[in-house]
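Encoded as structure tokens, the following chain is the form predicted on its own, with no partner shown.
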Amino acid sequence: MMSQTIKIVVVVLALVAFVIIVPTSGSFVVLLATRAMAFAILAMSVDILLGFTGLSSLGQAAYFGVGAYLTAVLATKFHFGLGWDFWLVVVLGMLIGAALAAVFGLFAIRAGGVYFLMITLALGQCVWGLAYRWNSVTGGDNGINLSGRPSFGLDLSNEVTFFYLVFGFFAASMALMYVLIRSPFGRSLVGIRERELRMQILGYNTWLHKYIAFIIAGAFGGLSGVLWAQTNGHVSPETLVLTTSVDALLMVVLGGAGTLIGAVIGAAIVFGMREYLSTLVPWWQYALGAVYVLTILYLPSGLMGVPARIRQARANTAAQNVVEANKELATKT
């Protein structure tokens, strides 16, 4: 308990820290932590269904993109979102987020593993096959180009201040997904992935535990989506490719599975190293592929597993030592 509790101190102390350090320190990387808190917030609804539910997700791109798509299309036709009515839009885009994780659901939660894994790359894929080609709603190859962003008292086209926005959904966001893995409910996931069968034989109706996961990390990436488009400013078919699915995802893998905290150090690093590192040198797509490739090899558990293994190996040294100290002994005896 008190472990847990030190933990949530230190990722309190960091969050603060960032929100008091990064308004300080220039326009881009104001804009670069914007975009990775909105983009994290879609690793960690990802990590709601990997690391805790044991679902390996490719097509979390398509409920980024309905809610990019949602909030370009109304701000666009019909100016909505552009005022107070911005939370609105914020409520929509998690409802629609929903509503299609709710649809996909229906047939991919009927699967596992690797059938799982195609079933959602193909639902996914198929979301952006209508982005592609509805032109009339989504612009088609050009995409939607946001006028502006909302205004409701703040002046949120002020980087600044859309940062500190966009920080209090990340936060918030963060808090509601922890509350929700340390729940009964939470808990249960965490049986479904480690051993289903059992879970089954206690009386859990684990279909319904994975599609009620998969309905809120729907939820979540549409928020994600939401946030993106303000951020970004641009919406189109690029929103839903499949790399934004697997970007999502070695994100959480980089950072560490099964921790929250680690698909956001995923999502840092990832942006940090793609959008500043790109700027330093031209072949930084090899420095970040052999970031992910050294993770997997070596570092099974991400970036946050490596406490452990440094515990694990003090451990064993200390074992080691004891064993070579009693076999001195015996020698000399």
Given for the second form:
Amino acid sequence: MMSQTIKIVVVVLALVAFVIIVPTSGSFVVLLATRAMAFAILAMSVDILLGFTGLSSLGQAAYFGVGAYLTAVLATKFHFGLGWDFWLVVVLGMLIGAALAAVFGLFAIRAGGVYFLMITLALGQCVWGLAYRWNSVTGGDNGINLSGRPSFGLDLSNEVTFFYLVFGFFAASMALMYVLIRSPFGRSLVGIRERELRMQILGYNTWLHKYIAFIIAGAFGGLSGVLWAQTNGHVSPETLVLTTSVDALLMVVLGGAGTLIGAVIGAAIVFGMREYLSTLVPWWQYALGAVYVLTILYLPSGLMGVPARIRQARANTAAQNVVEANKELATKT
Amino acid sequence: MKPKMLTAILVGGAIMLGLGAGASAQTPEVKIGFLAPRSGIFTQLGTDMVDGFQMYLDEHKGMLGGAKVKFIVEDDQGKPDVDVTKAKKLILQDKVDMLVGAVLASSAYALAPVSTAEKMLYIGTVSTADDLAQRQISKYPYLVLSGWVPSQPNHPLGQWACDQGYKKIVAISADYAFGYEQMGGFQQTFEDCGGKIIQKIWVPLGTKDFGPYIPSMKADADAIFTMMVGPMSLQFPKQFRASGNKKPIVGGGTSYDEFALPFMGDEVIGDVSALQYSAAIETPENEAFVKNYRAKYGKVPSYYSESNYAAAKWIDLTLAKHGGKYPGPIEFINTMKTIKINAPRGPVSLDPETKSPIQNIYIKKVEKKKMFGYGKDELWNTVIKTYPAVSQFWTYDKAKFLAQPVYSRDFPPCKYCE
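Structure of the form predicted together with its partner chain, please, following the form predicted on its own?
What follows is the whole complex; the chain from before opens it.
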């Protein structure tokens, strides 16, 4: 069994290798990596709900969307967030994501399981509808073009500089979420996931715990949206359609729920296939579909479940050996 | 799965290397990056687009204007986000000279700033939007909209409807920017001529059941204006006629384009629509185009095919003026402005200021007949009137037109609705 410290060291080493190798690999890969990281923050926020609290949300694109639209509207209508005030936009983006989640949470947290799924889906579609129809603010179906990335000493229009910035946010988000799930609060979320009734009997206000987790996930969703808007330079209702939520959920399931890093691996695989493999072969969708199906069939705990399965297989054969040895003993005596 | 993916990447890489090594240094080469949906709900439109462009290339042995063309198609999945990534891939990795294509208006909006930031020529062959071609065009010096502008065919259509003596019209349209712009164009010319739009009904994009809307349409109208896209185009006339309503229909181009027509029933016979292209234009150029296209791809070309075929021709003629050497985006656009092409859809030139096309607009009526020597009775968009050399500003003064807001859900206001 790998100890927690070794795991952390492995992840940190992987991230360091990533940040050293990617910028040397040509601009398109840099851009892809930037997109994948910006989106991975959203996927991790889904993991907080799905993997640690046991709530499968289909409305996470809503927080992503308000973050993205906030950035675009502030930049185009108020010329705000194009210099140092970009950092303010980041904070505002997280706040608006959290605020929206605080409102939606009041409706959604009352339910669980498939009902939670339906309610979050409906609320997410409300935000999509608003983006689609509120023409004077969102530009409707045509969306909003950002005039350029912010510049404050650092010129973010340079793809590599922007890559480092997004990487910074990505690594910080991951670290923050890791601290969060290792905290007593995070532990109690896992407790709720495993057996909510027992946690209630133990005296925990499970509703409040779930509500707070929901708001935190919303805040990270908002952050992800702010970065996404800057990555693309364009925000449209397509940014927050249902498939965005579904994608985030699938990434988590693919990588392995309840691991954080699984969400990142899922995002990397989906982006790699959808945006890199698709430039090479026309049948990339079959490959992506096959990955999904095989994962669900053979790896219900996602790709992060592979080591555990190997260990389990080994343990099984070991146990088998013991059983056989016992049988042998029994026949002898 | 992982090894399979790795193999795919390796094989793909090997192919790309092979292609790179095969390029000769003798004839000049031009790399064209083409964006079209190859997956998702717009795949079929994307196929028509690629086929149109490819057909012109094949007819000219892969050469445009003396340059060997490297034609790289990328799947934009019909999503503006993906358009941006794929455009950057084409620019940074494949080092293309120009971008062509894309379907949705939002794709054009997303690609325009990329073209400006990367100083990359982008020719929007299908994707287009009113405001992009009008009030915003000055922001995008590397953008050309070679296909059309949404309101462009609907200005003449409004005039035509008025000339038919229609006084009151009920309008029903898909509820999004592309619909607003088409209906806006129609309403403006129709009302300027003395007609009245007495009701506007907005139906959500993708509506499959018009049952709730049809009974609410006012009975005292002389005609109906519709603006539908995709499966909505098929469903609306079917339900509308089934309800017993016999009023004449005039429609935006996509309500009856060649993409929808083969799947329509006889109930659409007699319906009128306007667009810059009809497969039934009776010119030798178009007849040859339709016959070749149909022989090659097994279907009648749509405006998606024609628009890209014509764009390939435009690139061909422009490059020829530079001896096959790509002269850089601004120089290319300047040359393009001086060339009037003779496309299957008729003569097309560029408005030098807004870089949008000036072209014929055809008022078309659906008829069941034999055309171009094909043996079967089929539905065709017979041209009943041609408005020659229509610009996106119709007969309006450009400055005055640009001073009014872009056509939207609320503009022009519905003065005669109660």
